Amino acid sequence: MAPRPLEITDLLWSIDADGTPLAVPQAEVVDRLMALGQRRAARIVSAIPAADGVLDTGYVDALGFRVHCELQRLGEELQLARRVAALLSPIIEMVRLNSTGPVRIVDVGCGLGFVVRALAASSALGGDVELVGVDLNPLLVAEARRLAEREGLTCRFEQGDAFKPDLAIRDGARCIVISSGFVHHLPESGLAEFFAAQSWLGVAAFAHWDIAPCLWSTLGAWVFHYARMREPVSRHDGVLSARRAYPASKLQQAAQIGAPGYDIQVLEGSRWHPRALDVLRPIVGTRP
């Protein structure tokens, strides 16, 4: 089996267990991309400023903010926050019926926290729902916190591994774990482990939105990113995301292996009458 191609944004940041950014050698990134035949991606990385062979941290961080702002624009156009709220509302009601205390929504790989901030701004899920975003990148978390404070929102953001006990998921029976555009970044060998981590923590439910791979999503990604995105990295990674996304059957199989105690569904739209919004579809797991 040929190795999966790499997205540039997966290679530009290296962070240790304590959340401290590490130096990223430019030649190392270029060589990895060239080894996979990704010449265009290698040219994009070669154009990034570097000093003593190490990618310029300030430039890369600013680039990361710009790329995530463009991702937020995509989330807005796909009405992601509204769709997340619509799907989670009945699940939250189920959790309320089965236990007491506040319900917590934990967004894994939240980036700039667009979904969490949009849910907080709309109050669509109710006043007893805690909204928490978690990301490994401390710079994105700091910016998400700044934006939430500036917007006067009741939500919080944490840096680290969302599945580390007590970081964000403290009472699994009252927690619902979500993500958007995150799962396709995982290696295929890590999919079952990803779902198993949520099962081990005993979360009430999970819902992970990712791209539905097909000809339409790949073509749509190319048209949208070249029409709406300005960063070469965004254009490259946006189209590649559609190609790297996992089919429903593979996601469902991994979830059933990792979280066998959950009812699993992949809520895909019609392949023959596709809607633009259905390019992101969720895999949902609920405790019976």
Contents of the next structure:
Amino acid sequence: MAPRPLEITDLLWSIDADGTPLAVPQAEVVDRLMALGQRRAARIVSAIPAADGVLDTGYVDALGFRVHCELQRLGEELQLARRVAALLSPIIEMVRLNSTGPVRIVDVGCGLGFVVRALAASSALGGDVELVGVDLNPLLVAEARRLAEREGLTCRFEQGDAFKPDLAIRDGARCIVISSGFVHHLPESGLAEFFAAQSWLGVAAFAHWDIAPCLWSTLGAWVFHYARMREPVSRHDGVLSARRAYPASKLQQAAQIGAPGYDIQVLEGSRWHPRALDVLRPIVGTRP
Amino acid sequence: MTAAIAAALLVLALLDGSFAGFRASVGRTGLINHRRSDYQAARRGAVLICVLLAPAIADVCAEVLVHPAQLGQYTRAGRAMLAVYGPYALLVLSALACYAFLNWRLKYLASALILGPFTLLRPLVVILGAALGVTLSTDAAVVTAVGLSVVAVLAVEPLAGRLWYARHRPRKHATTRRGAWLDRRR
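What would you give as the form predicted together with its partner chain, now that the form predicted on its own is on the page?
In what comes next, the whole complex appears, and the chain from above leads the way.
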């Protein structure tokens, strides 16, 4: 099986186990991309300023912020927060019926925390729902906190690993773990472990939205990333996301291995014709 | 008739300038509520297109004053441009109306099926309309005015980005201290 192509944003930061950012050698990133035949991506990375062969962290952080802002704009256009709210509302109702106390939504790999902040701004899920975003990248966590504070939103952000969501989860039975556009960043070998991390904590449910891979979504990703994005990195990674996304069968299989006690469904229809409404579709697991 | 064509083209240019200004601004700050900055960006775009179109408008006015017989040439070119830009604008405005008034699922469809792809096609449509306009006129002055207009319309978005939103870009040789650029923005 051919190795999966790499997204540039997966290579621009290196975070150690303690969550501390490490220096990223430019040549190493370029070589990795060239080895996979990704010449354009290699050219984009070569153009990033570097000092002593190490990518300029100031530049990379600013670039990362811009890329995530552009991504947020696309999320707004995809009505992502409303999609999340529409799916989660009945699940939250179910959790409320089964026990008392606040319900917590934890968004893993939240980036700038767009979904969490948009849900907080709309109050669509109700006042008893706590909203927490988790991301490994300290820059994005800091920015998400700053943006939430600036708009006076009731939500919080933690730096942490999507494979260890326990830092944001106290009572699994009243917690729902979500993500959007995140799962395709995981290696295939890590998919089952990702679902298992949530299953071990006994979360009430999980729902992870990602692109449904097919010709139509690749075409749509190309059109939208070229029409809407300004940064070459955004355009490159956006189109590649559609190609890297996992098919429903693979997600379902991994979730069944990692979270065997859950009812699991990938909410998508036939991919043989354009399905503009569910270009981002969730894999949903609920405890029976 | 000539006045109506000129007015229609000007209205379309103003609308396009507003949307171009909006596009230059959106997706820059990461804020959830950006309505105020969206309106401001649209106003900036409208002003910018007026400024950028000024040379073309001045050129047409001067030419028609000096050579009134040329008016027919401009009218023919304008009508041809309107034949391309009119339907495009109608579709985009209909999609925007859907986006503004329908529920979120249909909002998304308006964006996915019309607004996104049409943004991508926009430069081609601008050039196509202009090409059609100049093919109906052999007059150099008409070609110059149409050319200036095309440049003006296509320049709004990148120019607005540079003029008002370039502060969101880092310095070319940013400091290597992590987060320093972000500190400056605060």
